[in-house]
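What follows is a single chain, given as structure tokens, in the form predicted alone.
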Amino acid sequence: MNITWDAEKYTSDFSFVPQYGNRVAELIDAPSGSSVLDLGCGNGALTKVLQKKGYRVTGLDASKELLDIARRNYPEIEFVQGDAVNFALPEPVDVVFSNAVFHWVEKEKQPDMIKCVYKALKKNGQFVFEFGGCNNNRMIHSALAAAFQEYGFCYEMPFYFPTIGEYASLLEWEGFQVRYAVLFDRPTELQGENGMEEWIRMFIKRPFTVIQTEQEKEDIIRRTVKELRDSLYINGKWYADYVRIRMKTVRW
């Protein structure tokens, strides 16, 4: 899942990512004073909030360069470079929380992952989050799709989309409770006439290390955008198709 990040660039254009993360820390209720683990914290504007709730956090995630903005901007907080599938806390916290990170660990790796929050969790501790979940961006990826059979390649799916019946197998398998799942449409407006095009290079990186040229990548962004126009241009605005997974899980 570890990619490199233009770090200034997230978390000037892409504010929108933790904005909605807002909405998924309000599930937390555990008491003021309750230790929090922010999984895949980013640049740490989310562990910010958790903490002007009252929680004690740290802040955890594979990126030097988005790390370095979160200590820049919050040197008050404790953030910890490591992989959410791999990695152990020195004793174990009330909450872990995680937002728009799971859909970037593959599947296969996604139960190593669940069976880490496990660990780093007291009985029973709260493990909120949320991601992308099934039907995630479809107009965006299908038109990469066939944008990249047009011009010669097979585009990759680079994330995992699940269900939520899938998804609570896996935190059921592990030792979870699910006490609260919802799969919702959430269309999300993208900055400038460019939205898109900025999006598709942000987000969508894996797929086109397949492309042999600079120019065949720019002409397939830019087919991509054309056949997106019609159903993701609304009113002078560009949308992403987001659809997301929201879950709160108590650890048996």
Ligand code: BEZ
Given for the second form:
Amino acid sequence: MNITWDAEKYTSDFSFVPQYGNRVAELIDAPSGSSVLDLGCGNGALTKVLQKKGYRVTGLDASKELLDIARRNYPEIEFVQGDAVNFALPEPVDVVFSNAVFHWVEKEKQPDMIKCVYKALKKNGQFVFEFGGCNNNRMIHSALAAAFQEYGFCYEMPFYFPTIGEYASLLEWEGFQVRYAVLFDRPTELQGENGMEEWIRMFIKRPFTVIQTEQEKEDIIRRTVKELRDSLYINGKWYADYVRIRMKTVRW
Ligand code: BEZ
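We have the form predicted alone; now please give the form predicted in complex with this ligand.
Then the entire complex follows, led off by the chain already shown.
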């Protein structure tokens, strides 16, 4: 993962992230009592949803700050700290589930992560997930790149947003059979009049490390938001141009 989270603000102002994950959880086809790992569980909101569906759940996340919130809110659930690209479970599980996580994992590390998932699953176990797909937030990243360039900097895209074909190949190579795959637009309303600015501050951190002064950073954010107003500020509300890749796969 390539981010340090502002965990409290993420939980209070970006609750749409786990909320959208409810639809992904519906793809799990396993009897009540099945064991489910929520990979990159964050603040645990979706781990709780999975538990309410009757599954025996464990949440795994790298962020201590998010796990502190998860453990505080859901003390009845087991949460463990671990890295999605290098983890092992004491016992294999029936299902590995993940929402809005894999775009944070560098392309080069995706095979390591998929290998860990394979080892964590029982034979015929399900791997069900959604994350940012090809062209996710294209308008936002283009506007950021233009603003960086205007100030003499290069915007390095910090995410991995694959096509279905690319990701299916990785999964098949590591021993998964793809049963369902879809790539779809999901324009997502952001909170408040400063929604886009807040979104950029919450999620775009690493690219700004090359910016030399706070003033330049503020100018770049202001320039980006101004550029996006025509396309992503609609009837008094900000929207992010999300594209999702959602899959259900089975371990051979
Ligand atoms: C996503 O959920 O697709 C996402 C969220 C924040 C930054 C990048 C992608």
